[in-house]
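First comes one chain, alone, set out as structure tokens in the form predicted alone.
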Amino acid sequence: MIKKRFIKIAIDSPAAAGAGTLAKSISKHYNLYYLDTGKIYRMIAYIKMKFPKQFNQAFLKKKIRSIKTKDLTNKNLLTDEVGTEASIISKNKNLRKLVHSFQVNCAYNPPKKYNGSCLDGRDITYKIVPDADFKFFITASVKTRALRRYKELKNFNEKISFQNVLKSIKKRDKNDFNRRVSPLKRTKDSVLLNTTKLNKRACFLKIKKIIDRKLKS
């Protein structure tokens, strides 16, 4: 019998790795708060683009503390030019410091009906959750997650090619890989996952096995 208790689960990995599908089919079988703090950045990306004049720190504040787990499943968040966007605008200090607070709240704070929280992103392990009970670094090859990306972006009738979407994912991890705030990296405690050739279900298990004989301890 697995005990109850309050669990932090924490998830890095590289663009189109399969950390959220995987993340979201963990917090549903253990009842855990998700938040794919990758799509804030996006979603503040696509609020600047769309916004472009009224775009400032108050205007910004406002709307990070009005995101809504809904608004972060836009289907406009993930084309590549908000994704280019988001790496980029990632590595502003103050807007980190904003997302931070928010994270953070998602983190330790999630609704009373939830078991604990599931985050995944760039910097999760080290700097948001850093005492996580859970740590994991998703990856892939980088051909898988382009292929991934491309299938994606072509069930919402996206007109792009598959080098297109293998370039963006490579400017990508260039960008999380070497920028100098909070850049993607694993850390020790981390345990490495490459889904390069699992399905969805195999990275479920693998990663549930895991958690059960830690919890079960």
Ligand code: C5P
Contents of the next structure:
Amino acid sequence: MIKKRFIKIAIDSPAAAGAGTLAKSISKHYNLYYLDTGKIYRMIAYIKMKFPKQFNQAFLKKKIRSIKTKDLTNKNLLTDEVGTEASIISKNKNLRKLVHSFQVNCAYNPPKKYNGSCLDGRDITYKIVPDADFKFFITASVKTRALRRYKELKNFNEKISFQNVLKSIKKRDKNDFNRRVSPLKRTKDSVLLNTTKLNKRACFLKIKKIIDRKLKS
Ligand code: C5P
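With the form predicted alone done, generate the form predicted together with ligand C5P in the same format.
Following is the full complex, with the preceding chain placed first.
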């Protein structure tokens, strides 16, 4: 029997490594509040693309204050262009400060009906939830990630090519791993999971085993 207690799970990963799918299934299984933090940066990128003239700190502050979970499910956020723009704007320290407290609040004060929280992103394990009960770094080969993203994006834009998706994943890796502010990195206390040769179920079971072992001890 799994003990009931407040659980915080932090996941970092490069683009399209399967972290989102995994985080969703883990959150459902343990009844955790799930936040895909990439969606927040995507939302800001989308706002910038849509309202370039109004895009300033005050406008953004107002928008961030009024974020609703359902805003993050907007399908327009899923495009490759928005993802690339997100990796550019997310280098900005002031912008990151603006979303920091929103993310921290989701992690530490999720709605009462949940047993805890699960956040995924690039800086979750060391900046947003440094005291998480479970930390994971999810990765996969760049080609596998590009192929997964290509299949996803095909649903939106039939003209997209695999080579272009591969190029944009590489560009995003470069931006995310090498930036000065909150770079993507694997912390020493994060469990590494390479999903290149694993299907969704196998990934879920591996993570579940690690969580259950600690919860039972
Ligand atoms: O996870 P996703 O691919 O949707 O994230 C889009 C971009 O947002 C990433 O490439 C990254 O630059 C940025 N991001 C970030 N910090 C996070 C989550 C996402 O900088 N915690």
